[in-house]
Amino acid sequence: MDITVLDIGTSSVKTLIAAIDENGGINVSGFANAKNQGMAKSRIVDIDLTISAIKESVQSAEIMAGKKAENIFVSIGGSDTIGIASKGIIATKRAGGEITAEDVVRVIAQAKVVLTIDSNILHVIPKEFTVDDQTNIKNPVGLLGSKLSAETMVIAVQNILIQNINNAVERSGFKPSELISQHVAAYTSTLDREEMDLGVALIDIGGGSTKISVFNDDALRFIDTIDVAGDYITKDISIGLRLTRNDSESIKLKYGSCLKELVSSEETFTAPGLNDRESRTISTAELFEIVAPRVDEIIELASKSIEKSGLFHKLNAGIVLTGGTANLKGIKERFERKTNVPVKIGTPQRLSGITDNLNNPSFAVSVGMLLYAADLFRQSGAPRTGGKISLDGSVSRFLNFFKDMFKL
């Protein structure tokens, strides 16, 4: 079974094809990466410029495929996305009997909780149970019990960035299957479940949003989101050295650096003129002048957000970079000399198929939403068309999906 995902992003829009084999292995075979300049902030600012990124992605990626994008998943962020804590509990369906995957489909239920009318939720995350007096527990099926209890963690977007990103898509001439969050694709493709119990945060640089996703204990306990990512470099470069927002960006993924002993005084670049203007000679040394401090302001910026979930303490795996911005020199040091805490660069895992040029950490979220959609279908067969993941959809679909969770 083919699938499609379509991760639109404020600099790029990515789109990668693949097929699901009967044992539930990805094979890639068509990936593109087209430039958008449609988006601000993860949101739609130009639903034209929007539409002919995403038209040049998709035939792309179609054309490498050779065969036609559908089951198209589409990915959705930006610092609309909020995570809230919630619990539900329930009596078991036969008192202290054993409890079943149908009694977690109905706790989890009850877990949701009441959002203002203008969101929508994606993602409803179990955390763990508790069963009659008994806590911590991550599979409670089997288990007896009268009393079934859970935590989890909703996952919401406003919906106008919804209809907004449905829109783009559908004037683009596709039907989005699902949504799935930029938050959830990218820690499916980068952590591991070792780091997930440690406790580990997953800092997601992109280029108009950085995305936070703190986890202890296996589970997934805060996210947020920052307005200052990638884009606010690029945009300094812009401004201090006099180019273009192109010229700017190459020049940053070339020659930039947020590490001084990585530069040189007597290490220069030429610097295209701007509007026929002539061509100048930069060291590498200015431009880690105009790099550094907005580098600092991002980690600032994370280094508190990660204080506001109360889990910066217990970061014992430490902390993992991605996103297209993990790319830039000395990034990782930086952040471990600025956090003092061991930093690494995640990259997303490794696929069949044509996948050298997805081992990057600007792949992390296209390379996770594949994850994440592959597992929709072995769990469920198909994604329904309707833009949303949530659990006021089929019960048996959830019963499915808790079913292949505990492995039943």
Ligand SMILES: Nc1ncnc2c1ncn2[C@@H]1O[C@H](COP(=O)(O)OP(=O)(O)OP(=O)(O)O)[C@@H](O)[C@H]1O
Contents of the next structure:
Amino acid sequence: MDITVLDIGTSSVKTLIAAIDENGGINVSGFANAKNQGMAKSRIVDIDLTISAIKESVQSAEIMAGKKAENIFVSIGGSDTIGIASKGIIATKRAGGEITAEDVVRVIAQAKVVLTIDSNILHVIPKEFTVDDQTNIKNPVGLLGSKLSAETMVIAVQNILIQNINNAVERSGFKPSELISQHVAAYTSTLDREEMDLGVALIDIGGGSTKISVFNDDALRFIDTIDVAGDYITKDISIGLRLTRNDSESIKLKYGSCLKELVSSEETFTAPGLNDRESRTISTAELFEIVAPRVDEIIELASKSIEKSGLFHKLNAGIVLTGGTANLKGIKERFERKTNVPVKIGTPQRLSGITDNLNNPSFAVSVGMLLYAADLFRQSGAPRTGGKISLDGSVSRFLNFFKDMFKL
Ligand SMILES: Nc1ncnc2c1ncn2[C@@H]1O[C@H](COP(=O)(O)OP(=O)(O)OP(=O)(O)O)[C@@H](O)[C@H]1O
Ligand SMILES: [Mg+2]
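Alternate state requested, the form predicted together with the ligand (shown: the form predicted on its own):
Complete assembly follows, chain above in first position.
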């Protein structure tokens, strides 16, 4: 089955077209990355410009893949994404007998919280299960028990945001099949189970927003979003050096650094003048003085957010940075110095037979969406016989989706 993932980001819309085989194997045949000028802080502010970016991105990926985009999974993010702890309890189907995957799907579905009227649940992610009085169980399938409870993290997004994204995709001429949270997609491609178990914070620093997910004891414990990211650095370069946004962006990519040791005191670059003014020579040291404080602000806000989770002292596997801004020179070291925690750059993993171009932190969400869809598909083949339990609340919708596709 072919699926398409659409990561609608503030800086760019990324599209991947891939075939998923019945074992969940993935083969990417097309990808594209189209600049998006219709969003700010991960929200749509100009629907027409967002539609142009979506069209351009999907059409380029279609040409590369030589096929039409279908079964479209769309990412959703921004500070309107919330994570709420919740709990579900059920009596198992066969009291005292073996717990089945169906029981697990039921208890997770039960763990949905009552939300304010204007939000919609995207995922219900299990943290741990309790079977009768036995707590801290990661996979209850096959255990004997009469009562099953699940502690979960519910991820929900404001309806208005969902409607805007749906609208933009539909008006671009495509039909969205499923929505996936950018938080969930980003950690799916960049973290492994061991890191999640030890304790880790994933920080996805994109263009418009910074998404934070904190794990401990093999479970997602906390999510948060900060409304500052790479665009904030670009905007400050533009103000500080009196340059257009476009020129500031390319100068940031080429000469930007947030580590003093990487900045030579002699190096300079030529900056084009604004509106036919004369071009100027600027030193990279001057650029550093603008970039570094903005990065420090992002680090401070991200640290405060992680502190809110109460798990800062439990980040035994440190911090993983992803998103396009994780490419900024010196960002790993600056984060390490400011937080005193080991930092790694998270490039998307777990994908084989893929072009090198996706091997970049800015593709963490889109690659994660593919992996997520493939994982669900792998599970959907045998939902009643157990298997890996990383099912979430959207599982029944997904299962139906895949069943329809494959007439299972
Ligand atoms: N080499 C680099 N140095 C510095 N910044 C970079 C580099 N490469 C990309 N970026 C920045 O990364 C940001 C884009 O990242 P990404 O593609 O992850 O964002 P997005 O997903 O479109 O936005 P968001 O998730 O915030 O809505 C831009 O601000 C861009 O300037
Ligand atoms: Mg993004």
